[in-house]
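This document starts with one chain, in the form predicted on its own, laid out as structure tokens.
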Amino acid sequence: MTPAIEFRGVQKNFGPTEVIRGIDLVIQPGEIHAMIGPNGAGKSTLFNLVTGRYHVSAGHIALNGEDITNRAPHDISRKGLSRSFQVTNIFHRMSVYENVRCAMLWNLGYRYKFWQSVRNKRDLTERTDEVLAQTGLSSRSTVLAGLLSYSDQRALEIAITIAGGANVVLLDEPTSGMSSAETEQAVTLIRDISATRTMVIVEHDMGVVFDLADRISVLVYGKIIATGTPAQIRANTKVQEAYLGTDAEP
């Protein structure tokens, strides 16, 4: 099986200083798999070397088979893979149902062109309702996004992220500021939506990251010290330490 997204020796530097020191990781299609470690440890940077924002200072790294190694984000995006952030990135003074739509019509065909209208193309309006409603977000389709509550808008930004047609979505701390019932929406919906898609998640919470997660890699120090079930992950002595404080080996 062709793995969806694989790390093969993947550094980064920043000057003299190593952020990702080496990792070499296989996520398999369709499986959920969570990235946990402590603050600084590298994980927003290895999101960010997998969609292009950071170009790899050295290794490679492949989606679904194909090497992605120091592409541009867009190139990376159009080939199947998209991200959401810890800060929420929408258009704040358009319509929930707006953004949405802009976020799907490269995928469907449709260029920018500011003298043709997409306001009546039905493919668009169908694909359109049928993310809101996998979301949850129909009765709020014409609310301007800036508007929405802070879980609506994250819910939204999902949305967003997964419009385009992407096979493997990356979702940077989803649940991040989230109350305990808002949370659990956010479960229930990436649980969804992951139903046909490779899903990637950086999230502290560890509730959500035992519920959700069918593996589960940990991050410290630029290095994965650990991957394995939520099961093999709860009995990792090294993991135990990196949690409780103690040094684990750089």
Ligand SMILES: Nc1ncnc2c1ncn2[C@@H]1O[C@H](COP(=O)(O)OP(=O)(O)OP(=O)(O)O)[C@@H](O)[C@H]1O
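Each form is matched to the other, and the largest set of C-alpha atoms that superpose within 1.5 Å is called the rigid core. Predicted model only: the values in this text are computed from it and were never measured. Numbering follows the first chain given and starts at 1. First, how it differs from the form predicted together with the named molecule.
Core-superposed comparison between the two forms: CA of residue 146 displaced by 2 Å or more.
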Second form
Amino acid sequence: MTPAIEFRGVQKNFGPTEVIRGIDLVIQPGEIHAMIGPNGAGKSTLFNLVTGRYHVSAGHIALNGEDITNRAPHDISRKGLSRSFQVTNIFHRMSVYENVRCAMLWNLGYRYKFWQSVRNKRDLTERTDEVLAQTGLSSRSTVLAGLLSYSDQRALEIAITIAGGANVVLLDEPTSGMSSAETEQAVTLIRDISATRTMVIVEHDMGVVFDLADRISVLVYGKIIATGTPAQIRANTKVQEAYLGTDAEP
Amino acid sequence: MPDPRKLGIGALIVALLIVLPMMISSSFALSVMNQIGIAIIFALAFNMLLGQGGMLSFGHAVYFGLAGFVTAHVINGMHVDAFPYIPVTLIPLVGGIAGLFFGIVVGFVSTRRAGTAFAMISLGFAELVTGLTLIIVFFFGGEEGVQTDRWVREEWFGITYGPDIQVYYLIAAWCVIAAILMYALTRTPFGRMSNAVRDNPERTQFIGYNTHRLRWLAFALSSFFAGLAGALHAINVEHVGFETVGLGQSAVILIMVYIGGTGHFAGPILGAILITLLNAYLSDVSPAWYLYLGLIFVLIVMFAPGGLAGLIMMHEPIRRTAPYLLWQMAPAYGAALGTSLVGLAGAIGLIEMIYFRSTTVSLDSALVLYGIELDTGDIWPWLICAALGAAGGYGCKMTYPRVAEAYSAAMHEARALVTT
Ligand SMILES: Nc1ncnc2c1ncn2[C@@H]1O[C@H](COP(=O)(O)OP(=O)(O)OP(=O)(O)O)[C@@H](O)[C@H]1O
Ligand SMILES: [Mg+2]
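What would the structure be for the form predicted together with the named molecule, given that what you showed me was the form predicted on its own?
Everything in the complex follows now, all chains and molecules, and the chain you saw is the first one.
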């Protein structure tokens, strides 16, 4: 089977600082792959490399078998890879509805059209309503995104990410800063959207990670020290020493 | 389907535009209305960049002016059969295409970056083109500019564009068409994504859009409408000078749009009407007109960054839920207006007297202000104006907080009405 994402010898330096120090990893189609590791390990940087936000210093990245190394973010997005951000990254001065609708325009073929209205388009309206319902934002659709509560903004972040129908989705700490009740909701949502997609998720909440993931990779100081099923990771002594410690047992 | 209320308002505006010149006999007033129509198109075009696309241009008059020159040359060429005949009614499209062409060429470079870089590049191009006006004389006509004669031959229904009134209807018709088109553009995928790239260019890339392409398209389309306005300007005054591409012209449109309000589609229309009117009627009355314009601009930027449209739209939630609350606010607003006018009267008096004394060489020291003859050599007018200014200023200090209170009280009540 062609891997959904494949990293081969990926490195990233910021000046003299080596942040990613040689990553080889295969993300299988359909799996939920969790990426864990201490602060500053390079998890977000890895996402930034896959999505074209940063250029790699060395190595190659392939999406569904196609090389996407150092392609522009919009190019990679059009190939069906989409991401959420650790720090909420939405369109503040537009309504929630507008945020979600914009996020699907390209993939539904609307592109740069300036001779056609977006109003009363069945495909847009239906898909937008569907995504809003799925992310629990239906009642907030007319609110300006900048005025939403924090957890609603996090939900919108995910809504924008999935609206375009990408088949590979990267989520960067989707539950950060949420209460436990909100986290529970978010986990249900993530499970729901992962049903039809490949997903890579960065997450600090070990409960969430061990609950959701098919496989887990542990990233420490720019290197993957272990990859495996939750059970394998839990049993891995190297991981326990380096990262999990004793109190991280879920 | 467009909703019937908007259709009704639209029909009303069109009817008004048709009968307005019939009620007004002064040719000066007619020429002011022509200027307003042109300014509205240009201002809406400018706001496609500033308000919709988040691009601050200091040189958008380049496309207005260049299109004006092209139009003048095309009309002149038609007179000597160097160009195939195009009805003058449709000539604004030629200007639009010229604007579009220059917009595509320059925009490709300038829209690579947003923010400050874009603003600086726009300034650079404005200076560059201004410099060219004195170099490429066969096109720009040097300091005299290019003359033209809009009466080419008789068109449909005996229209010749000889009489000013025919030009008025030409401008009014194009103004309505351009405004409708630009409004429609805001609702297209391009228009929506233009807002998106304004709000958050980074996220825009991650939903599949090339931000440079989006800005470039916005710039090109905006230049099309700026060019359309420029063509109408050339037809209207039958002359295009180097100042039409210059920084002054660019600054005026920026100020108009900002004062009107960038956040609402109608904002630039308000700004264009207000500033053109003030310019037409005040610049003759007062030599200090630019000082007042600058002052209005600074006040808006500081205290009402949403512009006039923003101030009006602030009251929209109240008007929609409970219009009677607006009446309750009226006394506070009235008091603030009163004290402002008193202060303004004093300040204007002082400014006018200073201007008068510093610019008049005659021995006559009398200035006619507010219909009163003031002897600026005497101390009393100065004292009275200073007193008015001080009293108004002090009054404003008392009345303005009341306005804020009244507003928030009304908003509070309106909100309470919505939630219950
Ligand atoms: N643009 C940049 N320029 C310089 N250094 C950077 C840049 N981006 C990230 N870094 C550095 O790279 C390292 C990894 O950062 P990264 O954000 O990828 O960590 P992370 O694993 O996502 O951490 P966290 O769990 O805190 O989000 C950090 O030391 C960070 O300071
Ligand atoms: Mg991170």
